[in-house]
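Okay, so here's just one chain, in structure tokens, the form predicted alone.
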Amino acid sequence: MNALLFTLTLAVYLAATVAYLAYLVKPREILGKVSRWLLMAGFVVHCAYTVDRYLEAGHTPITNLHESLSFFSLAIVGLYLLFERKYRIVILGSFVTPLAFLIMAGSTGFPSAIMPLNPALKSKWLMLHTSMAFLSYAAFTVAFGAAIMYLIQQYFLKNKKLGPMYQKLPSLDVLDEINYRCLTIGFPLLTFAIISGAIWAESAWGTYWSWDPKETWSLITWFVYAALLHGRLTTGWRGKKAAILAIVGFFVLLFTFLGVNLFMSGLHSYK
């Protein structure tokens, strides 16, 4: 059952983004709405999924990078149909969804037979501070999306290429607030994760902090983060510094949870 669930949420996902991108193509809205049920759907049989591996674990189902990058999928098809729900702008799932997608599809290239718990795993916290983690993550990526797509309409703007693409984008003002209020959103949650985590390391290992390269990169991240949210606040950084900043912070949120597990040993290394 868990293997056929897994499947059946790839297939969903898949042609979500395919609608999604359709969509981008030709904004009609017969295709919105079915992007959209696509979706839905897609997260209703992914949630499933995640709740069946739950019960057949015993445990949160993200303690190896297959489960943790199905989580994050989830966390980021979840957090986006709020925004979607909220801005009524459908495409942004067509910079987004492929992501959720192309996370999902990843998460295939990683054992995901459900092994004994490490023993450093088995806390209170494991929910917690996994959960608040990669709902900062989602906020992050759903920011990534508005930020790539700002740029573009900026482009437009600035180049005077008020075409087709143009048209079909919102507004710079638009974009902007949606990338603050992801980064409200993810920026505490991240905070709270980085401490949930320091207090379970204390618990487990005898210290509140290591320097392990986890919590290294946890902690640049942070930082890239609060320095966008510090700009955004108090000298009014706005429009193209604060996408660009989004943007980086992205792709070193990736590193900090892909490429430390990947290229780095540490403590927090559970492949």
The other form holds:
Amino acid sequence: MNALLFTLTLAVYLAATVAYLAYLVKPREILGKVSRWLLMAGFVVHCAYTVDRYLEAGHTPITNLHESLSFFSLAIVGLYLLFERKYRIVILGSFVTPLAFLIMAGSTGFPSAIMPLNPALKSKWLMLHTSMAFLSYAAFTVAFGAAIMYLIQQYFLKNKKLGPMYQKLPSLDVLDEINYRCLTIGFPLLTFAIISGAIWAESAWGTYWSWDPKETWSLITWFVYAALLHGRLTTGWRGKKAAILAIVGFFVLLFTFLGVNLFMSGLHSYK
Amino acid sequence: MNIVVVGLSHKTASVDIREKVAFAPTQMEKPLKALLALEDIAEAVIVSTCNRVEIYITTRDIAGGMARIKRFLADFHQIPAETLEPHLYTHHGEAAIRHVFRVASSLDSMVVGEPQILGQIKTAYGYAAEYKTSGIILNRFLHKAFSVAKRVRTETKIASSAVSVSFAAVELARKIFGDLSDKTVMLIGAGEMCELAAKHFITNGVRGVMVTNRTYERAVKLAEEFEGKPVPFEDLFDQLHKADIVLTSTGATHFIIKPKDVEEVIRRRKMKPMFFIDIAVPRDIDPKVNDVENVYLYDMDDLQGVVASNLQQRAEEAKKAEAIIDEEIGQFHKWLSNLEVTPTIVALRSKFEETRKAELEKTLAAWKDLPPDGAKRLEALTAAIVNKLLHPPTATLKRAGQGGRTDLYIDAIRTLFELQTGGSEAEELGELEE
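Could you output the structure for the form predicted together with the partner chain, given that the previous block was the form predicted alone?
Every component of the complex follows; first up is the chain already shown.
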């Protein structure tokens, strides 16, 4: 049952990705609608998969890379659907949905068997800490998509290359706004994830902060986004600079999430 | 019944001819009624814009109808018929349908895809409807033309891009700023082009206008015109950061705005994007300004480049539009040819005959103790009833057919008895209210 729901989610996400990419080529209204319905269907199945796994395992299913990647993807899709509702920019999906699909597909590369929970993780903090972290990651992923679009569109405008892609992409202003909105969602969530992690660490390991690689890199990520938020609010790091920083931030974040787990050992490597 | 089009347009006549044959929009009753008074003209619509004058009629006699309309145009405007003749084009049948569909879809316009023509035809049709000079055929025909135009508009990108320099500037601003309603435009210098562009920005909803000029009085005068704020030329760089969109067209022979000025200004704006439009030749703004972050500079050549590529795109979209029109012509043509007397009588008869036969068979099949000649007698009885009932409408139709106005009866009969026609009525009605 669980495996079936997973496969179904992956298949529907693939279909939605294809539809969104087709929309990028031919922005027909009907294609946009199909894309949205597919992604929503995928989201529903994905939720069902996650809940089913929660019931089967008896704990929050974010305890290994397979589960984390899946939840990351779920958070991206959920957040993106909210953004599409608010801003009505279907083409954003052409940039975000493929990422969600790739992350979901990436989770197949790791063992999916439900393992008994590591005793250190048995805590009410597990759900809060991990879901906050991944929701913030999702916000930064949407920001990454919008930032890529921003850079493409500003390249077209600067160089006066006003081809079909320029016509399809939305205004710089709205892309910058999405970037900012994601930052204001993602940053508090990340902050909260780090704080809740520290409190949890105190109760589980006896110390708030132990410079575990995950902690160190989370802090680096936090500083990148803090710098961006600060720059935005004070000296006006908007537009191109904000877009570039959102992209840099996203790669730092990817390393914090994947790089640390794959290449470094520490308290956070639960394989 | 035939649809006939007689007219002239910017393609066949120069403006001095066009203005002579134009009809005043407020006085359409007289020409419309005069047209209906002519021999064998059942319906009439007059379309008169600055680029075309066209008359659409329905008539039984194509050649005669065309000749009468030509004479009418010459007489009504008191122009010698020989002067007018070389500029006039005439269409009938399928060609007339195609012509009107193309005109309504703005494929025949001077600037292909311009949106005004559809409204102008709707207005023209409004007059004809008001003075009751359009009837069932032209009503249906023009509603169809409106729906074709709408289809062309939504299914092709024929009108999606700007084809004038000032519209191109507004469109670029939209791609930079999104919503323009909280943006401010600053005009530096004056000039027709610059003012036109400013007007476009104002009609597209910018919030504020600032005007500066080397002669302060001119700035004040122009600011009044745009309900904006005059700025002394010396204060330009103190005020420039308040503007999101800057239009320049001064007579200066050197650059008045340089990269380092703009860097300063943009810092004061906390890096909020700026859009500079340099319409002056020689240019007012150093092209290197475009390299400043979050600043976009377009000069006259850039804007004209945008317009040229948009025009090319329209030409490609026009091909798609022609295909849509081809599709729609067939449907309408079928409906029109159904409005003839003979096919209608045939269709009506066969409908009655089918019903009669079906009911008769049902009765005969269930009738067990039918007398030997019963079937024959029932056959004769039902046939007689059907013939008697069909006689008056058939006779009326044939009689009306000689008189001219059969279309009303035919359409009524086809609708009441559900005889098949092309296209659905509901889809096309209600178009005009938009």
